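There is one chain below, alone, in structure tokens, taken in the form predicted on its own.
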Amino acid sequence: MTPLEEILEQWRNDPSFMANVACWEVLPEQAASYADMPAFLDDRLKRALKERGIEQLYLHQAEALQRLQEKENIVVVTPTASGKTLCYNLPVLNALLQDHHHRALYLFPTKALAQDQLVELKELAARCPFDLRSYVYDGDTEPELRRAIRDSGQVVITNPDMLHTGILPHHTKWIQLFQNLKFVVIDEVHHYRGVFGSHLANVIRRLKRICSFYGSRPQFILCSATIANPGELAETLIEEPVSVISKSGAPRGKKHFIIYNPPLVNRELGIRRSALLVSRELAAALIKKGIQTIVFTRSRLGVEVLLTYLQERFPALPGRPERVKGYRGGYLPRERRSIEEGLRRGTIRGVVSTNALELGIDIGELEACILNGYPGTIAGTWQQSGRAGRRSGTSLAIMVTASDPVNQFIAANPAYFWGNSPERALINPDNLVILTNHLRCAAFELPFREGEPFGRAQVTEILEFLEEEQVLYRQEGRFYWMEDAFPAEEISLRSATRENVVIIDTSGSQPQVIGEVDRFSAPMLVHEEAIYIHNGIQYQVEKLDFPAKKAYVRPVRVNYFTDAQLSVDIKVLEVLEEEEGAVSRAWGEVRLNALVALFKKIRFNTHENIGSGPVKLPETEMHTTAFWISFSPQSLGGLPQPAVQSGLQGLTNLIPQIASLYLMSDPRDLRAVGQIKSPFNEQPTLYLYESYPGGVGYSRELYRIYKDIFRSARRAVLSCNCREGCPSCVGPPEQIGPGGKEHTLALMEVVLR
């Protein structure tokens, strides 16, 4: 018996952990489906695979080549460590191999990765052999670099903004690339979803436009975690029809997953022990066996408090290395690298990270897992319990649960993760802030023609609006870029509105800027005193200049966060799609008047409101879209008004988190309002609008899906052992009033009846 299968035995006879135990999944091992090396596989490449000791391909890898030989678009659906990087490396460098004048254009989330993958590709063109001129090209390479990358480099690594702000705008320096152009990879594709994924949607409509200009069209090779609808979001993406290859032929050994709620230390609050105790107990006892452990928290500062708890319990030894070690964004490359190094050599026993570590970057296979909370979405926790896995013998992967709804929920309905994800991820290249901004810079980088399309977009008229701002100049049947400024470095692929406000820290000898908010979110997340959080990082903001549209804060360690209170007037502008009936439902444009007065603090873990105060900030205006439901008066049964207002409130905390995990969403991208009476038709209505100017899509999904959230929004309230309400389901009895809990239950059944 291993040392995991002895404490994996241990805790299943022990009464007080098995107590916390929502869900202990086995998985079954699986043996590996094999396909022989396809006949145009180049020799040398056969044999450099070969010397690796691969003498067969997976199935879902022989699937992918065949399918790209056939000139098809593919993406690859599989689990962690299934070997997805073959799918695109073999038809590069296959493609290479007989024709070096051939180019590829390799697309990751994070910078970490595009290393990791260099070394990778290197590795097996060095076994070929083949002098393969592939490079990283970021805002790290050195300026003497970038120039010998643009004229000869045969695979370009980046990332989407790069690619953005760095590579389209100048491809009159890149003839060699976009001439030559026959796979673009787009690596990790679930993480481009709402406004990231409608951005790179339209810089992928750039790029195709500039390949076209230069008399080349790509073949795109694309990967994700399972989501629900790969095929539609990478259809979208590339608006080209895309062939899914979602069996795996990669064998797995068994592995053990567990979901661990932590006890209740206080019933009537809804209160559980803190999942960073938790998660430091579980991994100091696995690490004292000797088994590699991975830690995953959500933020910088979980990981650093988590590592100095397991680094004074296992100090490290004189003159040899420290056994656990952390790992987040803010480390040095050449840091992160050693790190690296050291779990796969099994050197580094055990290791906390934020989701830098989720991604596909080479760690060696580790026995287990931790993940302090539910990461947001079910791709992201298969994809990091993927983390710890070997192809033979037994792994162990443990969710421990926060007190938030959304992971209650989770240890309430264990039973949502096994079967299919029930996530799709959305997004809207057509949202209009997004697109007319993405048409400013593809006009920069080429005229546009009258009547001609932007991808799948007609935008005649947008261009024409652009001329009458004198953006454009028109000239001959051609739209010309006509202002000084170089549009693509105004423009965040994190948000969809320009008028964003800048965070600037100003601790240090000099200021400097650390992160950005857009303009409608500002009041409530950099109003002045407000704690701003930054990888983990907290600070406090000193002053807002809202005019100059700067935020100027400071580093602070505090116990508590702060929470503003948001004053909003909704009005319907244009319904989309609706049905009628005792309870209504619908979807539309709307305009929103939000104002901020005031802010809480709430204390980390426990939700306490340990404190308040007030915001003195100007009324903002967005337009964006809302999914809407209405209760008549008979679809109420009598119940008094008092009880829809706290129902109404209820359903305001709830269920915009319960509808996150159905969107693969963060909560923040929807808010929800309660109107007692609206104006728009006079009855009782909840509003879930989108946080971004013009919306991505997730009303009219909201429209189409309300039922499934409205029942996994009841199943969690009545599996919270609260009973007037609490914050891990509708709210505290404080802010959602007396018989809140049963208000909001009883709405819930007038939904769903």
Given for the second form:
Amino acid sequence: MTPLEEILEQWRNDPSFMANVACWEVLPEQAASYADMPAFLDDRLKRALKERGIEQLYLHQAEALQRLQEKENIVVVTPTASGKTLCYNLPVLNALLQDHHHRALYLFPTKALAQDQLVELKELAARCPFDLRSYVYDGDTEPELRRAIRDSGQVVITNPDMLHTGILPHHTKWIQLFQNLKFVVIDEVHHYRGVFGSHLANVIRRLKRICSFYGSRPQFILCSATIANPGELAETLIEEPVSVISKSGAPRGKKHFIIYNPPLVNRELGIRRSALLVSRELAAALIKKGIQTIVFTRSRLGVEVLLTYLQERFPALPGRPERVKGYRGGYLPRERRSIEEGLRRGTIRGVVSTNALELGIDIGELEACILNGYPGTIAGTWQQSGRAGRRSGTSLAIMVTASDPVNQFIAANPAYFWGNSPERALINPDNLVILTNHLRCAAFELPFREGEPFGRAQVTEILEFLEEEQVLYRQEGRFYWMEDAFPAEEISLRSATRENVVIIDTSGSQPQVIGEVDRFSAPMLVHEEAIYIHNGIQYQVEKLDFPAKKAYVRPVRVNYFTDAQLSVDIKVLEVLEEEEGAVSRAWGEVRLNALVALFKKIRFNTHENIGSGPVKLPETEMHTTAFWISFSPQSLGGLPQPAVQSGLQGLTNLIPQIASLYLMSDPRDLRAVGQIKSPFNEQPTLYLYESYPGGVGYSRELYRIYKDIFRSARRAVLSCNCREGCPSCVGPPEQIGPGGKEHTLALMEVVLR
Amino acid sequence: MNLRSRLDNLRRSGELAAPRPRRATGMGMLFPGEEREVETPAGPCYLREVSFPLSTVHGRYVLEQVLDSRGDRIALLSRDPALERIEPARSLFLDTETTGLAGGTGTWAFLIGAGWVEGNRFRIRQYFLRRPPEERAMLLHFTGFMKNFDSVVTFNGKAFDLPLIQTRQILAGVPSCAPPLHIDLLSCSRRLWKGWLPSCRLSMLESSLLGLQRTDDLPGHEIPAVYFDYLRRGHTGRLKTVFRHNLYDLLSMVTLLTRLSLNASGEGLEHPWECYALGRLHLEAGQPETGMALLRIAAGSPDRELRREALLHLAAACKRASRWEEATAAWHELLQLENTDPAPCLELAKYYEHRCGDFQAALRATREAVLRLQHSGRHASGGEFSMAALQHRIARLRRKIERRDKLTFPVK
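Please show me the structure of the same protein in the form predicted in complex with its partner chain, now that we have looked at it in the form predicted on its own.
Every chain and every other molecule in the complex is listed next, the one we just looked at coming first.
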């Protein structure tokens, strides 16, 4: 028995351990499925692969090559470490071997991935042998090198932001690339959802438009983690048909997957033992037995805390490097290689990190992986747990759940994981604000003809709008960019408007920007004296200069958080779909007016109100989409008003969290407001509105699957051990009133009837 | 609710910006007698032509003086030997006015000013983009015209104007011509005057060196708005000012070239920094005699920092030319100038040790270097300036002295 198998046996026989195990699944071994090397693969490539020990391809790799040969676009949806990289490196190198004028563009979301992929590609090319000119082109690329890359780089590796501001608006300097572009590779495509994905779809529209100008028509090779709708996401992103390749032929060793829920220490208040402490103990136990382990935490602070403890516990031996290393974003390839080396040699026993993507392709094969807290999506969970795993032999992934509603839902409903993923990645490329902003960029790049579409969108009215805004000039049927500005730099691909409030930490010698919040939410999140949490660290807002869109903060350590009392006015502008009934539902376009007049200070854990203060900020307005559900008097069957009020409050706390599980959204992407008497229809109504102006598609999806969400929410409440309510389900009793849990359940029953 | 009203809503709430009123456009006659329309395969385009007799005075210089400018002097300043064989005055002087400085494919060159010497006049032609659809015609005509010249003169054209013109050519589908030899007056100016003048902007050079003071001109950052104003609202009033600004730029470039060539020939130098800069350029170009002579002049400057730099480079050049007397004199002067730099001490130590065989003097000099290193508080970069290396040198000198003493005073 291996040390790992020993520990697992030990745990299985320990009742106090098993009492907290929410689920323990064993995924069986899977043998590889092979296919022959395609005939059209260049002999030099075949030889190179043979040298690496590859005589045959996995089924999915062969299928990918075949479809590409037939001029299709593809999206490969297979697990981590299944050899997805060959699905694009092979066709690209094959094309280059036949004609070295071809070009390819690779898009990765992180620098680590980009750099590792470069190494991988070059190694394969060198074996052919082929003198490949491939480079990473991003913010760190030396100025002297940039010209050479533009003129002669055969494979250009970059990221969406660089493509958006550094390449497309300067396309005349990239003629060689655009005239000969044969393949565009986009990895981690499921990452591009919500606002980011909506932006990327438009960046791709601009890319295709420029390719068309130079006479090329590239094929797209996309890779995605497992989600419910990879084909749909891919097709919406590139606006062309895409073939989905999802059956993995890669082999897999036996894998244990445990969901561990720390025990309750205070039943009333729903407080559990800290997940971080539990993760710490588990990590120590594994590392002590010599099992190489990786721990993923959700914040940088978590990494620091865990690392400190583990490094103290397993100090560096004299003359040798530390045995437990932390991963921070932005590590150079050199540093990553040294950690890989250490793992191979056995001198490094443990790694702590925030994010699987930061690790690059391959830091070696670890035996065990601990997830401190649910990563936020099932796809992310598999990606992180996929870091532990061998082609053969046993591996372990153990997820320690935290105490928020989403984590507790997972712990109570592990079936959510197994079976088909319910997670759908949603984007809305035609979000009006996002589309308009990218239209500026597109017009900057090339003039528009009247009537010319932008991707699948009809944009004449928007072009006319931009003409009135005096950024475009129309003459003889064309719209020209005529403005002293560089539009791409004013647009961040991760936010919807250009109007964000920037958060500045003034504590150091130099003020430093640590984040931003959108204008609409700013009065709620960064009013003066607000406690703002970033990367696990608490900051207090000292000054908010709202007109200048700057919030000045300082790190603090306090035992409370602040909660702004937001009064939101919702006006329905247009109903896009509705269904009337005892309980009616609808979704559509709304206008929100938000006013924050007051904030409260709430102590951690006990949730006592320990103070409050005024907020003097103007009302903010936003246009977006929302989903709402209303209760007719008949449906409520005489439930007294205070009960309805309390139940609505419970729903506003819980539903957005549970919904995020289905929408693959961040819980902040969706907000809820309950109105006991909605001005729209005079009925008690729950509104769920999107945080991004224009919406990114969540509202329509909520309208479709609301019942699934309410069902899961009901399960979450029923399986929660608290009596009257707690932060892990409907909210603390101080907030929702006595009997809140019961009232919330009552409303859910009404909806599900 | 249609797209239009949704856009209006967004505008009202501030999520998208607000419009300004528009009015009719039109150009009318800007420069009667000077302007004309020319035909090209892509349609007509507009240009304006003026000329000045070479006897025209522009600030301190007469335009004619540019004929004396020398290729080899300009090549020195540009650090580009390929320029040696040209007659700078026969180049095409080029300056554009654009819709912004951001570069990229959305920036237009709406005015291309070109100047050249023809006979006894300096001729200027200004191409103007009346309407964006005319760009192709304008570029076709201009590109054809530019082919008549082997070289161009610009002010910051290497980084800005020429890449911009190339971008516009690609977008308009006009075959771009291979860039001819290029004299960028800004880089030449920086090399000669960066250490002396607060900036090398054209306006600064005009007022400090060329004897020019503009009146009724407009600042560069307002130029794009003037063009947009013309395009969208048909206002031509300030447009004339932009033409005038461009014209003035071209004339200043002519006198700037004159000045640069004169200075690079050693004439009309006004400040020791120019001698220093020229001195170093000559050294780089493999002309040590001239280089050293110029550095000597700079070493006499009342400016301590300049004197120090000049002496350092002069000493190094003398050392390379084996002019030991002068080199040591320079090092001694450096020692007097300030007391934190160990470099002159080290040079002297090497000289005393290897050239004179005077180990005692070498030891004294090395010790002085150590003191300086300690007092300067600076962490010496590795190599021969590190404390370790200096100590090593001291030890070696001591051994040499001992050995020699033993030989001179043998122990009985």
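Computed from a prediction, not measured in an experiment: that's the story for all the values here. Numbering follows the first chain given and starts at 1. Just so we're on the same page, rigid core means the largest C-alpha set that superposes within 1.5 Å between forms.
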Review point. Would the C-alpha of E340 be classed as shifted by 2 Å or more between these two forms after rigid-core alignment?
Key: yes
